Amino acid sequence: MDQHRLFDLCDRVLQRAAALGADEAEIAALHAGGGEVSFEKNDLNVALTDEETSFGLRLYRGGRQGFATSNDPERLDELVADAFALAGASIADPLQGLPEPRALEPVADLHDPALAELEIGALTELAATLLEGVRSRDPRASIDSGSCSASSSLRVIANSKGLRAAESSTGIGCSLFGMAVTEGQVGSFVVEGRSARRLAGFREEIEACAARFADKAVALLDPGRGRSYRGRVLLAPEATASFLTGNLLAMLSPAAIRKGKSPVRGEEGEEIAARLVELIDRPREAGRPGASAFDREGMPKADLVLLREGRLVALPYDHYEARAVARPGGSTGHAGGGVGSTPLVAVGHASLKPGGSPLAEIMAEAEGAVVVSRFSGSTNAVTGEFSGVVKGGFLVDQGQLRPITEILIAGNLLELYRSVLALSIETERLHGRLDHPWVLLDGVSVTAG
């Protein structure tokens, strides 16, 4: 479906909503197609293709919100009726409403015609290359599951205030989940993946993914016992992104702060972390997976510095949360979600700025410390307290990484941020979109099994 046709359908929905008495209305639509080849037990499993057009209608009547979805362009009148019915059953909220349109600047290199035309046979060949890459790298590496997928999409947003935004994009990715297996031993699970916007060069990404997966899995064979202590731990980039950054972003939620459900006060200049720490969201990098010119509400995206020298600089806002605190600039372009849900504040490209220490120097400082590759546990977003299991961890032993069995770690997330000792110069781009360094922390309680 082309952009002209999709906007025609959206305009019809807005006109219908206005005729029935909606004060404001917004329609988000997505036309997407692509293919996926899945793996199971070291072999190709299923190859599928799919194409669908989806709609999400949000409307307001007397401060009451109604939201409904549909994937049938022939039943859009029913979509409007459903949204009105839900609005009639909802509670009025004076903060509800839609933003005024703003100028948008497109982001380059989000759509690749060659990738949009990729057929399932070619995708299957790439998937086979990934499998063979793992086998040839090390036969001990075993794939439990995974996939190669490619997609092409067009999304549009229009509202009754005159906002109209459209963007085409493509994406390709691969993921692997598995472990190393030898006679009488199964190693810890590892995860590896790659993603990109363009087809050119992705075969090299597949080869790198296969090699990294096999090497990571085999490195976890023959684990020894860790040690119990309180002190330093070293976070690998994957753990930095998912555990350290991911949990902090939950605490920087404007809604959580406004409702007193975050240990962060949300005041500009508030000291949250060590002076080494700078956290920046960069959602507009040309060609980066997930990059976009506008958010779920059609508001322009822009770089946003969240922390600088350990102090809070800004919070991310969607239209609702900006109205809730009467923010002069309104939304920061951080409304997340798809057409199947109402918007919520989301930060998709936040990365810690790398530090000035080479990883080799940090490893020397981390002698005897646990290296956290993956953390499986829970973090209390209200207090910052966390506890859980380190999976696929290591112990720094005379400058080398020695695999260890699962251990427990616990502490307080904000205390960890304030105890950052070093960030590496080296970074890793995770899944094509997040750049994170290695981080050396202090004050963690470590308990060996």
Second form
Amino acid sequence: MDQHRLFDLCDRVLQRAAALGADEAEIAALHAGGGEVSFEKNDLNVALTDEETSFGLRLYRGGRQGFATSNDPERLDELVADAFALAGASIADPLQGLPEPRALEPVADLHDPALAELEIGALTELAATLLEGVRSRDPRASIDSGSCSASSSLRVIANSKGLRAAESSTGIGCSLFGMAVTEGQVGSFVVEGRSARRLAGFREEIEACAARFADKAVALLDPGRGRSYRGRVLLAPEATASFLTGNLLAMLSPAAIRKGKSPVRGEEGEEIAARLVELIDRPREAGRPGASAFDREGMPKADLVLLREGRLVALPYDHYEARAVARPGGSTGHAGGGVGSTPLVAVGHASLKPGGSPLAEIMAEAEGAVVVSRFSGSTNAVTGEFSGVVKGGFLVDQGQLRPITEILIAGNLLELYRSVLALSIETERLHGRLDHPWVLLDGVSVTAG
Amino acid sequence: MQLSEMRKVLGEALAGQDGFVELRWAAKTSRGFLVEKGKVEQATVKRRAGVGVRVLEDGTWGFSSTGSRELVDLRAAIERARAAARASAARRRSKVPELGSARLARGDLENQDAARVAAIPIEEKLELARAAEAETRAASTSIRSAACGYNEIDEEKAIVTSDGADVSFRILRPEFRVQAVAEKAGRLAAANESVGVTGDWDCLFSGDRRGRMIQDAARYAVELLDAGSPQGGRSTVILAPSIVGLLVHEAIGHTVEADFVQSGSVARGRLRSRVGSDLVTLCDSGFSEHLAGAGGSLPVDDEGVLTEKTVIIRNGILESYLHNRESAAAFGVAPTGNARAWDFSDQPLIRMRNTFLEPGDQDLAEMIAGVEEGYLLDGPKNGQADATGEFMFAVQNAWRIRHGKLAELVRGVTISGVAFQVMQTVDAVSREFRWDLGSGYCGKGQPAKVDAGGPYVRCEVLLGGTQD
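Return the form predicted in complex with its partner chain of this protein as a structure block, the form predicted on its own having already been given.
Complete assembly follows, chain above in first position.
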């Protein structure tokens, strides 16, 4: 389906909503297709191709919102009727409404024609390369599941205030999930993946992914025991991204702050982290997976510094939350979500700025500490308290990394941010998206089994 | 189009096809309402429908899907699935064995519960969430924020295969959730209660469940304000049915899914060996055993196989894995009806349904009285398990047990252990039984609505907490 046809369908929906009596309406549509070759039991499993067009309609009647979705272009009248009925049953909220259109600046290198035309046979060849790469690197590495996939999509958003935004993009990715298996021993799960916007150069990414997966899995064999203590812990880049950064972003949600459900409420402009901490969102980097010119409401995306020298200097906003605090300038372009959901504030490209310490120096300071590759646990976004298991855990033992198992860590995330001792110069790019450093922290409760 | 008519369309699309072809129509309508602090945060209806096509050709699977229900589009999707299979066949090392016989379902299966719940007006469903949210906020002056949500997933399916499955059915799963956030002197605490069933509202709200959830969420949020943290270390614990359910699902159930077994899970090669104490009998069932309403109930799986109750561990001995048709053929056993797909565009995977530990013969009070120092744990917040069988669960409500009596509530508790080792330490199992995975879903590349539960169970685990 081309852009012209998709906008035609969207316009029909907006007209139908207006005819029924909606005050405002917004339609988001996505036409996506592609292929995937999945793995199971160390072998190719299923090859698939698919193509689908889906729609999400948000409309308002007297400040009351209704939202409906459909994947059937032939039944868009039903979509409008669903959303209209829901709005009729809902409760009025004066903050509800849609944004006015703004100028959009395209992001370069989001679409690769070679990838859009990739056949399932060529994708299977890439998948086989990934599989063979793991086998040849180390036969002890076992793939439980994974896939190699390619997609091409066209996304459009139109609203009754005249906003019209469209963007075509492509993507290719691979993922592996598994463990090392030897006679009498099963290692811990490891996850590895890569993604890109372009086909050129992705074979090299696949080879690197296979090698890294196998090495990570095998490194976790023969784990020893750790010790219980309160003190330093070193986060590897994956844990920095998902645990340290990801959980803080949940607390920076303006909706959570507005509802009194965030521990950073009232902290805007205050120092909430050690002074060497900077957190920046960069959603427009050319060619990066996930990069885009506009958000779920069609508002332009832009870089945003959230923490500077440990101080909370900005929060991300969508249209609703910006209205709730009467923010001059309105939305910061952080309405997240897909066609199938209503917009909600989301920060998708934030990472901690690397520090000034070489990793070797940090490692020396972390002697006797636990290294966390992944955190599998619970972080309470209301209080900041966390507790869970260290996955891919190591002990820094005379400068060497020794695998350990049955280690739990606990503490408070905001206290961790205040206790950051060092961030590494070295970074690791995760899933082709963002570069994250190693982070040395203090004051963590470590319990060994 | 009626479900029975859809079966006929799928049958026509199959006419003249060679080899194994499976066509699965799935139409899903989700209705959801969320009210928070007096505002309607969500009022949504989501519809998604289409046909998933799976073929077995040259010893490998090909899959395609289409949102269309037109015959010409279905036949085109079959051809795309065949082309995908052919493209990957040469690269597949181990060919899929010929699928063996199975108890394939036929006919239109009636479900009056689904029609009853779907017919309730949206105004009534929204009012349910609105009124419950207001009651939760009013339950205590310490409550700063409350949220209540109601969701239902209404699914219609028709499955037709070239070797004889020809069935249609409808399932409706309503869910209800309450959250309360309390504050005292700048300190916050949150508590959640949720329930999800396969059935109607009488089942969802049986025994004044709605009122109890509101009161419990508010009470626990307030009580957790003054709760301290536990000391980390190994401990005797009594797991409530909610935690038992999560444990048997995450830490054991996944390791006995036959695809994972073939990849090398800790359960591989351990059939007929001891993995738990004599008190441990673990099952997975498509039916709601012992009590009505289990959230993962389904009459037929997504390969068209009739579901059943599968005994995984009997009196501590590992007895069976969970199978789809492919793994059953590879192991030389009958399929257990565990192939499930979330949407029409998802391929069926081996998934659990309702996983539970069989009840025993002790009273909870008697079990508590037998603990000198330990904890009673209830209300899982989340959980994961590793390939090694090592699990981690976060717990909302943890009460200390001192000298055989329940004592104070503590917060921020996480437990861990290696499942088969922990199962060996089980020394008491209660008579009382509950399905209690709440509104939880299982994730394995695609979601699946599952349930889990069991009795109260006493065992030894590693408890995460503070260190001096």
